[in-house]
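Just one chain is shown here, as structure tokens, and it is the form predicted alone.
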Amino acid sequence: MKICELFQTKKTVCSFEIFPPKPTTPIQTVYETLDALKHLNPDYISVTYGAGGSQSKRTVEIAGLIKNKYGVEPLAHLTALYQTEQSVLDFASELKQNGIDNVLALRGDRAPDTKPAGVFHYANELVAFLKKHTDLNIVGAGYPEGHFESESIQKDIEHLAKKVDAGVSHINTQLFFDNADFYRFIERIRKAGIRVPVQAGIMPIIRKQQIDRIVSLSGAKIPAGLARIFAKFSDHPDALQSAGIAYATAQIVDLLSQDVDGIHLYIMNKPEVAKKIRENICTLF
């Protein structure tokens, strides 16, 4: 099933994102996560893809498990920088062999010890190639606060428009902690003529180790209310987890009140977090 069809039949699409285990870890370790997530009835589950093209085999393998063992629609990530045309075709072929219809096309982070292939420089080029050579449903990424490498938010929206024009059917956003940034993003892209559905990316901060890492990788700003939570509870793991889930829940409730197209939860392979949030908002769906 192509994920784009969900937005035609559902008021709000709900999905989770997981990542493959490390190469040295048995893939069976992800089964427990998937067992728990299946019972939460997500519309789909996305599977990330390592920097520099690493773990692509595991991305396909886990996406195949999600589809064929757990009966949930998967979304497999694919990054552009380190791909050749043939490697993209091979990846697409593996997806189809596993019954997978959906791919998230990204530029990808730069790996310090790996040289880009020099074929696809931006996500929109990968989108256009996939659109021309496959029948996959293609999803793109959006950045409510602007991509940290972009010279301006306006330029970032222009890049997003190129991805949509090339064939992206819906947008998943980078995580954000201030809903006002998301609403401004929606207003800007609609003014720019981008009409595809947009899922809001939400990440509950539940561990002290996440705080600096997430901010440095995503460029997301920390609102005063969330900063107070960090200051108060960062040395109290149980309290921080509860507070982080409560903050994410409040974000989602507000987004649902504004008829958001979808919620995409970055759960860091923590199904208990997804379960708690789903319980918090179950009557709203």
Contents of the next structure:
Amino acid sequence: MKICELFQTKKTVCSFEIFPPKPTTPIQTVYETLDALKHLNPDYISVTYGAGGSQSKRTVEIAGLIKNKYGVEPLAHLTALYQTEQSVLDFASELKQNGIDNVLALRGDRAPDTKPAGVFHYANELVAFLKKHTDLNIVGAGYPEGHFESESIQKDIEHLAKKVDAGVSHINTQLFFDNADFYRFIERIRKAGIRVPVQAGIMPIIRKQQIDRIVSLSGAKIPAGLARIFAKFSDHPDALQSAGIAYATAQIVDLLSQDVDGIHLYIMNKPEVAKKIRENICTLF
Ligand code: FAD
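Would you mind giving the form predicted in complex with flavin-adenine dinucleotide, to go alongside the form predicted alone above?
Full complex below, order starting with the chain above.
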């Protein structure tokens, strides 16, 4: 099923994102995560793509498992910088062979020591190529605080509009911790004529190691209230987990009260966290 159809029938689309285990770790380790996630009835589960394509086989394999073993709709990520036209066609054909209809088309980040293939420079080019050569449903990434390379949020939104025009059916956003940034983003993209649904990306911060890593990778700013939580609880793992879940829950409650199109939970392969958040918000749908 193409997940764009979900936005026509559901008030709020709710999905989870997982990443493949390392190539040296047996694929079976992901079964436990998927077993638990399936019982939470997500509308779909997305699977990340290793930077530089190191784990592309695993992305397809896990997305195939999600569809064919667990009966949940998958969204497979794909990054463009290191692809040739043929490798994209091969990836698309593997998705189809596994019954997968949805792809998140990304540019990806430059790996420090590897030269990009020079075929796809930005995600909009990958979107246009996939649109022309496949019948996959294509999702795109959006950045409520602006992408870190962009000279301005306005310029970033112009590029996003180009990507959507090339064939994106809905947008999944980068994680953010201040809902005001998301609401401003929605206002700006609607003014720019972008009409597709937008799912808000929420990541509960539950471990000390996540704090610096996630912030530096995503560029998300930390509001004062969350900084106080980190200062107070970062050396108390149980307390940090409870506080991180409570903070993410509060963000989601606020987003639901504003009739957001969807919530995409970055759960870092921790189904117990997804379960607690689901329980906290189950009466709100
Ligand atoms: P683009 O849309 O191409 O934008 C990148 C930058 O270029 C922006 O600054 C934009 O303003 C600018 N730009 C865009 N188009 C043009 C143009 N035509 N001309 C000039 N400038 C332009 N990374 C992974 O490696 N694997 C994953 O699985 C993964 N999943 C992600 C999921 C989500 C929901 C998000 C938000 C990000 C994910 N990322 C992933 C990270 C992503 O690869 C990086 O953020 C990357 O730097 C940008 O990818 P993009 O598709 O948004 O790029």
